[in-house]
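Below sits a lone chain in structure tokens, taken as the form predicted alone.
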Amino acid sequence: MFVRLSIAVAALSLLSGAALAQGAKLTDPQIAHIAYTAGVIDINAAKQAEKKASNKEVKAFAKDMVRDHEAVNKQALDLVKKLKVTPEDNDTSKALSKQAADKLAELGKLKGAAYDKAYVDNEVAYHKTVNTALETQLIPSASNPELKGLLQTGLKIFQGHQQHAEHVAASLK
């Protein structure tokens, strides 16, 4: 349970902690680099999950997030070329991404069935936040049209991997 938890309630304390709690409006810039922060989350993990996974569907699943995450954050550098935006580092995805190295590590020391579930709970818990995320706050902060139309495509495609995820979990128990 703790696994499965852990970087949900991680994530959902950063992205609503930081700037936003500070009553800080984050900007494109933040915006754009917190949502491809999440994608290289989602697909360091399933390159992992590629590696370590026994489950074929599991496997399976894990090559479906490295092929969307890494399509959607192709398109997200090339909108922010197009518009000449340069993401922003910020205090959210700084902190996302030591979470999910702390999260790699952890995962990386399961083996077997253990590591399957693990895996695959963490991408429900996940996924679940980062929609949250999209629809209340990275959605609604975005100023520009373009961003803001890729942010609500990415969170349909991400809300299909939360569907696929819970299918995939509910298949191991």
The other form holds:
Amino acid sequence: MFVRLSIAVAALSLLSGAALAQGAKLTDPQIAHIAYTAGVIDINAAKQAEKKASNKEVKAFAKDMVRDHEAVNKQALDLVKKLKVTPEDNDTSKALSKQAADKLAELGKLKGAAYDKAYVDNEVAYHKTVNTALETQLIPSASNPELKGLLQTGLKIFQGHQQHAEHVAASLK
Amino acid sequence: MLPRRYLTTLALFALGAIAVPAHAATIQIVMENLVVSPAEASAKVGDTVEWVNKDILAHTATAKNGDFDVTIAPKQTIKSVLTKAGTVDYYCRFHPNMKAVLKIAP
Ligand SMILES: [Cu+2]
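Let's see the other form, the form predicted together with its partner chain, since the form predicted alone is already up.
Time for the whole complex; same chain goes first.
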């Protein structure tokens, strides 16, 4: 848990690391790519949970995650199309995807209540990490006001998810 | 899945089935950024509630006591007529943090 969280923080701190090293802030195409990738990661985790979870509340939570993250990502796609921005892959997106794939494989080996708990704990930690990145890196770096606005909406939504996940985690104990 | 949907339909029907009496008021309850406002609203039996969802996500107004369960699609407004008095705690099934109270006088 602590190891995993620190890896997640490390992955996202590449945001500041890489950007600061180059003395340049993240560009909008990179920010769009990172935000979209972060959503896809949570959708994939939730789809696994819809199949594997045994607890009713956990299953319902997973369904909520798919519904909301797909809605936010659809908005993001519509926006980049409108702004004629092509999301640009970058080190942060790559690190996030790699770490998420590892996590998915790790969760894939668990079963029953152990899986439920691990999935929900990871959802708490993941949303926390993403929210911190949004607040401290992505939103301040975004230059287009519409992109900034969508990220701010996303932050509100993901803060709600974090609380929801914390609530579910507490109910599993 | 089916029973829930069936119940939802029933609840919606119950909310909308009775004709609006004269002098009935319309009150607006807005869902924006995953917050319901006002958090506490007052109305009377026969009044219409306009559920306004300003978010890009679907929300529900689901009564804890089962009196109503309305689903509001993103950027949509749904009207329902109140048919039963009571102080009703309700929440969003998709975002359980969204909670509010509707006081319905007879
Ligand atoms: Cu909701």
